[in-house]
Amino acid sequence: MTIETVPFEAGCGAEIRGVDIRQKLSPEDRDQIRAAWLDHLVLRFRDQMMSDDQHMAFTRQFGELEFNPGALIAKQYGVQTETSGRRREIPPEISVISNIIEDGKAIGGLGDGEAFWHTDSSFVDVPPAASLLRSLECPPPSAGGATEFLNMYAAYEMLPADVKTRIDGLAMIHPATHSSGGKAHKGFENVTDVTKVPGARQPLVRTHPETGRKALFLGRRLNAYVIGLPVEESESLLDFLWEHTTQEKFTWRQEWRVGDLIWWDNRCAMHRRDAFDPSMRRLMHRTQLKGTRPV
């Protein structure tokens, strides 16, 4: 069977039919898949029931592995913020993101609660340059839990001319202080001067590093701040490019089904998650490639 890419009518996404991403790819189909990803920034495969292995094996034909976020912030901050409930068998490549308790202990990470518009990990140095999360169990679309993603490229390009101009070259602090369902990470519970907030130095637009393209990079704005700006002038900038860059003309939604696997360039693209019924189960796993440093 061909693939075939099936674009959405939104700001960015499309769906990838006929292909087993459960068995090894073809290097065409490699290659045509990659291409559909870096053309529309998020890609859905339906009716994927997999493995961790295979999870694993399907992210490994497209770059080297990256360890889940609480490696990453425990190797960079010292800081501990593993779920107490994990299960010891999970690979430490894979990411637990569920509400589900076990033993009195969560399993994973975020809850039920909503996941405020994000990047993945850019407050390590070297974030990751993509995400792929699957749907083991999931509430129906009617109880919440939906996902959405923002296209970056179509943010910045849309700027007004004046702004790109005062942004370029500016800096900003990504922090490493939260999570992005707002839960503060030990030791980093009060923040009084956002100059000096823990985490990454990330240049406020970068430059895809395969496409060339240009495209907005905030991370998330809890204790975000620009560098070398008054605080209050780096609220004010940050206030109207948050503002500009969340509507809804830049974003696409995902409404989960289980065996539903999305993956998304977390290089430009960014996303967000809906607060869904406790009483429901939602367990996701997700690999994530390694990027480079963003410039």
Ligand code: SIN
Given for the second form:
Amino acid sequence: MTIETVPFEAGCGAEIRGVDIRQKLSPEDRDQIRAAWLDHLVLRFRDQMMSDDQHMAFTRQFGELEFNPGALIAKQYGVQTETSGRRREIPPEISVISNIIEDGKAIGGLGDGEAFWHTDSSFVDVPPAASLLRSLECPPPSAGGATEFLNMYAAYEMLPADVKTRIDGLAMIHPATHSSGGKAHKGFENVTDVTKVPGARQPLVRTHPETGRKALFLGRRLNAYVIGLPVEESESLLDFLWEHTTQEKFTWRQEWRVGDLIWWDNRCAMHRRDAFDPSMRRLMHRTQLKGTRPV
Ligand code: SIN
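Form predicted in complex with this ligand structure, per the form predicted on its own context:
Every component of the complex follows; first up is the chain already shown.
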């Protein structure tokens, strides 16, 4: 088979065709996929219905698997966040994202609501390098549930020069208090002062460890704080950066089909999700690759 990389006409993303990712990859195919990932930030593979074992085996060909966010929070903060109904049956390297309720308990995270723009698990010191999300069940696009991705290299590069100078060397707190859906994580106190919010200290601009390119690194908006600035100044700087970053020209939108696998570079792409019709089932499984400390 010859792999084809078909870039999207959007701010990021490409579709990879001509490869069955349920099979072990040849070294050439693996290198080509890795290069496409670094070039395009987000990759889509269609028609790849697979098991969790196949999903993990595919991911492992590109690095070491990371644990689910609940395990990462427990490790860094000693806090037990809510566990989903299927947690015991599912390997800890797989996250379940779903609105399905079984025996009165959600089988996964995020429910049916909107998930706001974020970087996965940037509230821990070493966030995952990559997330690979596969669709097992999903509503039709007309019922919502699309996921959007955002090119943080482009967002950085298109900043006015004076803003680049202003944010150079600044760090911020990526808060651990809420999920990307805005739900408070169990075990954290209510935040009344963002300067004291529990979270990871991260650079506002990070250099990608493989491409060497600079990307804005914002994490999530709620309770974020730029270290060392008066709160009002931190808020207005963050408002400016978020408004600039979330422009449509930097984005690509994924309308899901069952069997899709989307793989994004968590070091230079943010993502969000639309709410969807709560009467419909949506079930996604995700693996992640271990990352390195952002600098
Ligand atoms: C996520 O925010 O990681 C999940 C995205 C989705 O459910 O499409």
